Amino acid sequence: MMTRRRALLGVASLAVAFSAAPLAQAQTIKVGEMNSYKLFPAFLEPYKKGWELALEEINKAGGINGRKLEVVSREDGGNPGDAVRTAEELLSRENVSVLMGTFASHIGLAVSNLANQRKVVFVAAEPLTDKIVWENGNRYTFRIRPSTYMQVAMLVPDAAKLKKQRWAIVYPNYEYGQSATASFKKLLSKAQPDAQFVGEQAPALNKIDAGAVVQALIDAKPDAIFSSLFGADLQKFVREGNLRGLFKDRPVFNLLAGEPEYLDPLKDETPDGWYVTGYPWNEIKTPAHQKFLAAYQAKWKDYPRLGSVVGYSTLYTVANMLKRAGGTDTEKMIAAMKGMEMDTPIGPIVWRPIDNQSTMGAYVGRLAKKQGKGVMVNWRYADGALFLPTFEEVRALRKE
C-alpha cells in the first residue's frame, strides 16, 4: 500500500522509530494544544484521552531525541476570537514550539490564519473544511483528518448509483456544513448531471428546530436526502424524522453519523440503511488497530471513539515531525512534514507536499440496529489518497 502511495504522491518514504533510551535531562519540547472541550465533549473527551495515551507512549519510548514532550492544553472558548487569544498565550507565555488541535472549522481557520502570521507550525486535528488546506491554505498549516470534500467523495458513488433526481439537503449553518454542502452539490452534479436540489435547510449549530426542519423537507418531496448534521442536532433530527416518516422509502446520506460518539446516543432510534462515514471500532482487525485498541482499553477502561484515533494520531504526527526535523526549527519542521509517511490506528498515511493534507481515509458503510444499538454494517475503508483533488485542481485553489 505504501509503495502505491509513494508512486501516487511522488514523495520520499519515512521510517520513524523512537529511541528506547532513557530521557535525557534536556529541556522539554512544548506543544500547545487548544480545543472546544466544553462545546463538543462527545468528540473531544475521547480525543484528549487519545493524545494523552500517545504522550505517555512517546515519552516512555525516549521522547524526541531524548527530550521529553509536553502538551500544554487549553480550552479555546468555542469561538474564533477566544481561540486566537488562546493560541497567542500559548506562544508568548508558554513558549510552545508547535500548535495543534481545534474542532470547529471556523475556529480552525482562525488559528490557521494566526499560524501564518506568526510563522508557526499548526497541526489541525479535526476541522473538516476544505478551505483550511485549499482556498485559505498556508505553508504552516497541516490537517490530518479527511476533509468534507474527501468524505463526500467517498459517499457520492453510492448516491449516484441510486439515480435519485430530487435531493434535499440539511446542514449546520457554519463553515463545516456549508463546505460539505458545496462539495456534495459539486460532486453529485458531476456524477449525475440530472440531479436537482429541491430543498435546503440550514439550522444554526446546536439550535435546530427539528420539527420545522423535518416538515420543510417533507414538503419539498425529495427522492433522497444529504445531511451533515451531527451531535445533538442529529439526534433531534432523527427522532423527528422517524416520528413523521421522513426516512420511509427515502435514502439518506449523512457525514459522520457512523462515528460512535454520535451513533451510540441514538440507540434503538438509529435509522436503518443510512449511508454514512464513521468508525466501526469493534470490527477492525488490522494489527495496528488491535494494538491501539488494547492500549487504549488498558489505560482508560473504555472503548475508543473516532476522536480517540484523531487525538492519538495528531500527537504522533507532531512527534514524528519533530523527530524527523531534529528539533524545533520551524523551517525544518515544515520540510519534515512534506511527504512524511507514518502509521495510524486506521492505516498508513502520507502528508501531501502540495497542500499539507494527509491521506487519512474514513470508513464508509450503512447504519443498522443490533440488540437495540446502532452499528455500521457492510463497511469498507476508503483510502483518502483516492479521494483528493488532483495537483492541478489544488494549484488552482490555493492562493499562496
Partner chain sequence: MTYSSVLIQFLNGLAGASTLFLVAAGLSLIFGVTRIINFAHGSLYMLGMYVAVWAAEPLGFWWSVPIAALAVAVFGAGVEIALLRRIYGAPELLQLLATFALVLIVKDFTLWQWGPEDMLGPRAPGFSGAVEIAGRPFPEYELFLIGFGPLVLGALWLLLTRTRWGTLVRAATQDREMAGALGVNQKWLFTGVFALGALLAGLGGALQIPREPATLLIDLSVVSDAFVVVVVGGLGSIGGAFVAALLIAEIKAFCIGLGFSQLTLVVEFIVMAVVLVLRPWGLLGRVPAPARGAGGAEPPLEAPSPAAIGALLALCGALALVPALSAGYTLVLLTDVLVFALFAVSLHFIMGPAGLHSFGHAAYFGLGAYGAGLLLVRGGLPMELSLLLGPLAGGLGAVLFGWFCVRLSGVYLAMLTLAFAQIAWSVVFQWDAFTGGSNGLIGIWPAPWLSSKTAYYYVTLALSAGGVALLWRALYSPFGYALRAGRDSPLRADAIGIDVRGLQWAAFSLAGLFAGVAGALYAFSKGSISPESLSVPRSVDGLVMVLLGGIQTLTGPLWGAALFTWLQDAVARGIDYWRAVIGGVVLLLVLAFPQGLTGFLRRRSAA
The other form holds:
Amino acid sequence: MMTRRRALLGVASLAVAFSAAPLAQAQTIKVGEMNSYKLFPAFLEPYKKGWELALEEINKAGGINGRKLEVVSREDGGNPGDAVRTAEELLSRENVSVLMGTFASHIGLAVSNLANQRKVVFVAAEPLTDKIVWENGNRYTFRIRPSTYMQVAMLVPDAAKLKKQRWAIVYPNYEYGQSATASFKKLLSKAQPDAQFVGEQAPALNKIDAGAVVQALIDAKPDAIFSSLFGADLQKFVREGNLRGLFKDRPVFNLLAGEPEYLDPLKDETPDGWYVTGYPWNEIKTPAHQKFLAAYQAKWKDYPRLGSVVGYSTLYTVANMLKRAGGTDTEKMIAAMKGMEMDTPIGPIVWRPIDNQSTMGAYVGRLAKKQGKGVMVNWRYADGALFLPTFEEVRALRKE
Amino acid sequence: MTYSSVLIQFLNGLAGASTLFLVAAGLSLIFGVTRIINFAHGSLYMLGMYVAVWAAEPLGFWWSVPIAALAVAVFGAGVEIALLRRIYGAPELLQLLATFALVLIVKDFTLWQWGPEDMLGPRAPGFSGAVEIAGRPFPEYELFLIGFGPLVLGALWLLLTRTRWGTLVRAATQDREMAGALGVNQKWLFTGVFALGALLAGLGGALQIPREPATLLIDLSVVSDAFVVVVVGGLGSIGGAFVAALLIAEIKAFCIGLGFSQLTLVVEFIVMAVVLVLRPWGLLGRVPAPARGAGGAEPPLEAPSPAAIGALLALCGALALVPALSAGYTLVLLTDVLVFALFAVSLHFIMGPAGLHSFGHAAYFGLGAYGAGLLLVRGGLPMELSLLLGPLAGGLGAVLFGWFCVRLSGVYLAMLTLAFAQIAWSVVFQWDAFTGGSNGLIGIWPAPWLSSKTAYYYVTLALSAGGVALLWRALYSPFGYALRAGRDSPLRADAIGIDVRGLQWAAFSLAGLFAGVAGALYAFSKGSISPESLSVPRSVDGLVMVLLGGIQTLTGPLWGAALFTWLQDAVARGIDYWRAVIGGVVLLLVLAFPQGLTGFLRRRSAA
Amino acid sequence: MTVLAVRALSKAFGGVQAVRQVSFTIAAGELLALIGPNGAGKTTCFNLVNGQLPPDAGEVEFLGESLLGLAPRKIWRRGVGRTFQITATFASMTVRENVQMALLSHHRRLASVFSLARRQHVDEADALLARVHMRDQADRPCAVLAYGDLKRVELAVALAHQPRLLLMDEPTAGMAPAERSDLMQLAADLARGSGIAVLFTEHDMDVVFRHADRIAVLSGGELIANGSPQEVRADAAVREVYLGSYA
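Form predicted in complex with its partner chain structure, per the form predicted alone context:
Then the entire complex follows, led off by the chain already shown.
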C-alpha cells in the first residue's frame, strides 16, 4: 500500500515536472540556429550579424504574438555527422521549435534529412544545392537562397547573347561546382544550340593550381569562360589569369563573384567586365534596403555582405512563419510557409508551395574597378521567380 | 598539347616544386634529427604567410619575406624549447599528438590575430609582370621561384657538408644515439634544427603570398603535401625531398595540362602509394637505423582481475540503464561515444599490440558506413541486413590495403595507410553516380522498430560492447600474443616460426572490419553519410582518442573516445576558440602524462 | 649422424670475397665452434647458414634437405633453433609467456583466437624453464631480467621446438666472464643430452676450447682448420693467424 502510494506520488510529481516545462517556456520561442562558423567565416560572420540584427528588431517590435523569440546558435562542426548531432542537441536538449542555418550543401542535406526524420521545420539559409528542394526535397525543409541552377539561369541569357561558340569551364570540384557546370551546359545548349564546350578544369576546392589551370584554359582556345570559383581559388585564378593574359578579349561569367565576401579581397585586381551574380550593397536604393542598410551600419559599424542579408531574411522568415502559424505546431508552421509572402532587404519573396523554395533573386551585373576596389556595375535584380523550374519539372524531380 | 604548352606546363611544375621543396626540406630535416613528425609544419608555413602579408603592408614585400621567415624561426625555437624538448623521450605517437595540438592552437591564434577573411599579399616588386616565353606571357615571379628552390637546395647542401654544425646534423640524422655519445650538445642542436626547419617553412609561406592568399585552411593542405614529398623522397633526405617535389609538382601540372584536373585530388597519394610499394624507404631514403630504447617496453598483459571485469560489466549495465533516466540528447551523445569507442578500440588493436601505426583508419570506418548505406539505398536490402553486411566493405578494404601496408613499418607504414585512405576518399568523393559524390548519401535511417533513439542506442551499445569485447578477447588469445611478439621482436618472432606479416595482415583486416561496424552504426545514427567519414580529420580524431587514453592500456581508447567526444561537444558549444582549447587540453595532458591518461592512473595505483 | 652439412659455401660483397668455399659438417650431439679473427667471415658464414643471407654458391643441407631460399621461420619449422648475439625476446611478456609463444608456434596454435594464451602449455613451458634454471623467474617480465638470464630464456625458447640443430651467435657476448662458462656448460649439457647439434660463433677462446667438441677456424673467408680443440691448438696455420693478429 505504502509503496504504491509512493509510486503514485512519484508519477504525479514527474507529471508536474513535465507539464511545468512547457509552461515555463511559453514565454519564449526557441529557434535552433547552426552553421559552420569556423570553416567559412568570411561568409558566416556577416550572416550571424544579419540574424542578430533581425532578432533585435523582431523582439523590439513585440516578438511573436507577444512571445519573445530566442535564437540558440551553434557551431555545427563543419561536417555532416557533427552537424546532425548538433541538430539533435538543439532539438532534444534545447527544445527548439524550428531549425535554421547551414552553409555547405552536404551539411544542409544531412540536416534536412534529419528534419524529415524528426518531423521538424528546417529553414536552410545558405546551401545552394538544387537537391535540397528538388531531388532530395522533403516537406519539412525550406530554402531561402536562389539555388545554383537559378543563379546559373540568371547568367545564361547574357551568355547566349554574346553568341560565343567555344566555351571553357572551370569549377571547384564538388557538388556546387559540378551542378553549376551541368546546369550551365544544359541551359546554354538550349539557348544557343551551336555552343561547344572545349575545356573543363575541376581543381579541388581551395587547392587550385592556378598557373597550370590558367595555362590549360588558354590552350583550349575558348571564346568565353564560365567559372564557379569563389574565395581563395577565385583570387588565385584572377591573379594568374590577369598575368597570363587569359581574360584578354574573352568574356568571363563567374557565379557569386559579385558577392562582397568574394569580390572585396580582389581589390585593384578586380577583372573588368566579368558577368557575375552578387550584391552591390552600396548602390541599392530601394526603401527596404535603405532601411536595412541604415540599421545594419548603426548596429555593427560595418557594411553588410550578402551573408548579412541571408541571415537577416532567414530569421525574418522564421518569425513570419511563427506569427502566421500562431504557435510552434510543426504542421501549422508548414501550412503557414506555403505561399507565404514577405519582404526582404533585396525585394519581396514568395515561398513556393510546390517545392518550399523562396523566390529570392540575385543581382546580376558586371565587375568594374572603382578607386582600387571591385564593384558591380550595370546591375539589375533578377527575381528568382523567373528562373525556377516549372511545376512539371519540379514534380518530376521530387518524384511526387 | 602543343610544344609551347608542354614547356609552359613544365615551368609551372618547376615553380610549384620550389615551394613544395621549401616546406618539405624543413620537415625532413626536423624528422631526420629529432625523429619528430611535425604535424604543425603546415601551421608554420601558414604563420609565414600571415606575417608576410601583414608586414608587407608597411614595409614592402621584399622586407616582409625575411622578417616572416625569421619570426617563424624564432617561434619554432620557442616551441622546441618550451614543448618538444620535454617530450623527446615520449613515444613518437605522443609527440605527433603534441604537434597536432599545436596545429589547433596556431590556427585559432591566427584567426584571433588576423581575422577570418583571406588575405591576399602584394605582388613582388620587380617581379610583378610577365615575360614572353614560347610566345606566351609567363609570370616573372614564377621564374624567380624556379631559381630560388635550387638555390636553397645548394645553400642547405653547403650548410650540411661544409660546416661543423652541418656535420653534427648529419651525424644525428644517421644515428641519434651515436651523435649523443660523441658529446654533441643535443639540446641546442635540436633547437637549431627545429628553428631552421621552421625558417624554411616560414620562408616558403612568405614567398607564396604573391601567388595565393593567406587562408586558415592552408595549414593542413600544405602539411599533407609536405608529408607526401618527404616520404616519397625518403625521410631525412634533402636531395630526395627535392626530387620528390619536382616529380609531384610536374605530375600535377601535367594532369591539369592534359585535362585530368580531377586527378589532382589524389594524384600525389597515388604516387606515394606506388613509391612506397616499390621502394619502401622512398626514392633516396635509407633503411632507418632502428631507434633504441625509445618509449620503453610496456608491462605484460595481465589477466583482467574479477574486479576489473565486474567494473566493466557494471559500466555496461549502467549504460543500459541510461535510457530509463534520459531519452534526450544524452542518448545521442552516448551513441556517438559508443561508436567512436569501438572505432578507437579497433585502431588501438593494430596500433598498440600489433605496432602498426595507421594514419588512415577512417578509410575502414567510412567504407563500412558506405557499405551499409549503399546496400540500403542502392541495393535495396533491409536496414538490418545492411547494418550487418555493410562492415564487410571495411573489412575487405582492409584486406586489400593491409596486404601492402604490413610490408612496411614505422612512419612509412603510417604514410601508406594515409595514402590508401586518401585514395579511398577520392574514389568515394568523385564517384557521383554511385556514392553521391561530395554530398554523400541521405535517407539512411534505421528500420522503424529501431528508429527511436532508445532502440538504436541499444543496438549501438550491443554491437559496440560486443565488438570491443571480441577485440579484447582476441588480444588474450595466442593470436593476440603473437601480434605482440611480432611487435616486440620481429627477429625473434620469425626465429620461432611466427608468420609476423601474415598475422599483422589478419589483425589489420580484423581492425578494418570492426572499424566498419562502427562506421555502419554511425551512418544509421546520422541518417546520412558523406566522404568526410573517411577523410584525414576522422583518422586524426581516432589517433587522438587512442593517444589521449594511452596506447599501452586496453581500456585507454574507451576513455579517450569518451573524453574527446565530450570535449568536442561541450567545448564547441560554449567557447569561440574551442579548437585552441582542445589543443591546449591535449598539450597539457601530453606534458603531464606522457604515457597517456590510463598509463598515468595505473602508475599512480601501482606506486 | 650428420645433422648439418655445409658444402663449398661462397659469398662476396661487391668485390670482397667474404666467404670462400667453406665446407664442414656437424653430427648430432656435437658442438662446433666457428672462430676466426675479426673480418674472417664468421658472421657472414653464420648468416648464410641461418638463411639471413643468400649464398652466391654452395649448399646448406639439414638432415639431407637443402635450407637455401627458406625464410627464417621455415628454417625453424624444419628443426633449427637460434639464439642471437644481442638477445631477442618479447619484452612485454613474462619469461613463461616467451616460452609459451615458442610452444604455441611448435604446436601450430598461433592462429587460435578463442583459447587463452596464458593457459596454454604451462607445464611444458615450466619444464623447459626448469631445464635452464629459470623456473623461479617464470612470472617476471622479460624487460627486467639480467642479461645472463635473458640468454637462458632464449635457450629455453630455442629448445621448445625440440630442434635438431641449434645456431648460437656469440652466445656469451656481453656477459661477465664467470657467467660465460656456466651458460655454455648449460647449453652443452642440454645439447648432448638431447642429441642436438650446435653451431656457435664465439670470441672468448676459453669458452671455445673448454666446451666445443670441434673447432672450425676461418681466416680471410676460408676455412683453414677444422678439428678437435687439441688439433686446432696445435695447428700451425691457426697459430700463425692468431699469433700474427695478436702479435
